[in-house]
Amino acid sequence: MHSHWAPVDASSAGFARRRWKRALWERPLYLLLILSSLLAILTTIGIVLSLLFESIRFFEQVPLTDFLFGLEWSPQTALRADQVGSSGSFGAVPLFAGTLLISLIALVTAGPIGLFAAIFLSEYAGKKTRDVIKPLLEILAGVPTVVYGFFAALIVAPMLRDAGGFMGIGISSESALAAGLVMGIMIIPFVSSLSDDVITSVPNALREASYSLGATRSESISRVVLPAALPGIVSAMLLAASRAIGETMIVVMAAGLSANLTANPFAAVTTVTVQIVGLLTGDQEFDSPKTLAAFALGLVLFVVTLCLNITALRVVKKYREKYD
């Protein structure tokens, strides 16, 4: 009887040792994963609180209504306490208008091109063609933004200025149109890659059902595939808009630093991110409204991009169609 149960006892002891060793390794890994998650969360909270506290200090000196609804942006800083004209104007509407104008031009440029590229790659292109074109498109996402800025300042902006002069249209050498067009080229991979993934994930059963009813490929795409993929496409557009709103280098080099309140795409404008860089550049008095204005602008930018991302997630969650 003893010899019969001995192997079972040895096996049980071996299993217990393996389980103990596994628990010994899993506990530190589990704690490491928790710490990594907490680090990411605490970093986000720290960023928000730093923006919030410094913004509150700014709004103690400049009224919130003047900042959000003022029409003149001319921040000044005092080198001496009695310096004349050191208060400045902190109306951020021209910055918001310039950011919106350039981002709109970028989305109008990137949206159709990126979507059409995604439709071609997912519905028309063969495997070899797709394997070549898709990586080439995604290379655009890896190009440094300063390179796009050089391209905009040295090629696109002079070309637009010369074309405008030829047609009798006054286009500034630094214009929202130049910055928006190049920024649109930059975010094409965001739209095309995300839209391609969404369109590809539409079940083939829908396409086959459409073909069986006599629809052509183009009719199936426009009436079946795209409506099914619409939530994901909208989400891709919103994420691309967030990327465009946060861009700095292209605007600095192609659109200028002038805070002009205009809807003319041929004029020079500036954006929120460009002004943040300008306000924090050089030796500034950290308690001055000019420096603290950068944190207020950063807080507004954070809230806007957060709302865009939340809207994208809600669109996908609310309108996503689930297929068996």
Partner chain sequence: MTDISRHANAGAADAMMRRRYRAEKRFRWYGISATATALLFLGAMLVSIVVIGHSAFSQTFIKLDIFFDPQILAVEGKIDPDSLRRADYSALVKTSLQETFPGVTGRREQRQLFALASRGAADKLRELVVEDPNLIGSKASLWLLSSDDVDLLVKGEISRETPEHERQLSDLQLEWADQLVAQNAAELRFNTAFFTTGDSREPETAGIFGAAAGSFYTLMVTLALSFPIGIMAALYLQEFAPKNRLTDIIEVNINNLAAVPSSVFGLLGLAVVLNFFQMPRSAPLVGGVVLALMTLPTIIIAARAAILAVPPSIREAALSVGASPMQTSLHHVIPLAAPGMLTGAIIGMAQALGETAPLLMIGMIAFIADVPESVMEPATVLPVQIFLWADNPERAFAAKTAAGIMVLLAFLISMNLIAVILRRQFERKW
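Since the structure above is the form predicted alone, I would like to see how the form predicted in complex with the partner chain looks, so please show that one next.
Next up is only this chain, free of partner chains and other molecules.
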């Protein structure tokens, strides 16, 4: 009779069988786990390969230099693949300029607002105020971009146009200003929550040192806290810029398709993302340069945002290491 308390005999048949059975299902499960975590890499590889592959096909038809440095963008001329001169004009500079203009307006809006909101929340507001306002600001980040697009196209743009008319300034109803402003609102929480993080991670010892020397709160913030947090704030801005450049719906709905090369915020411009969507919606032959151009634009977008993100993450990581 086996007592319950008898030691488990590791060499017994039952024990070996159980171990074998365990190995039988644990092995495949383990493999499945590895495969799942590799999927993230596979996705990246998929993105890179599909963008590269289609872009190379595009550059077989349109020279790379024409694309990167050309000043005229009118893919619409390529009506049929067999037409003479069907390649259209694929000079992407107006798109890059438009993207930069709108992103710049967005950053000029969101940068100061987000930074000062972060300063207020982390250095001035009491705990109760912070507990109410922080989640409210985060709502801004949770609102779908199509809602911002609606707001930009149906409310802000007409308002700006009318205000411009009132003051005698011609503001297009698809102005870069409207899209940029609303995009700025959208990225406020990115700037504010990241800045808030870095500002609160500045060691309290520095604040106390400054206060103990008779500095006021604002002097301590602007002369000690902010310079110490600068790398983190810079990377917050980089991440926000990357968001702005990659944002699609707001510009699709509010910026329109006219590829003007201008720095005038009241004029209509188009962006890389708008053109990607524009080139791909509607029935298109997959091999036409028009469709392939979307992939070339996507490649540029991917590379630029990736560079911004990697730089930002590096800076933040270095910064964290410094104070942890």
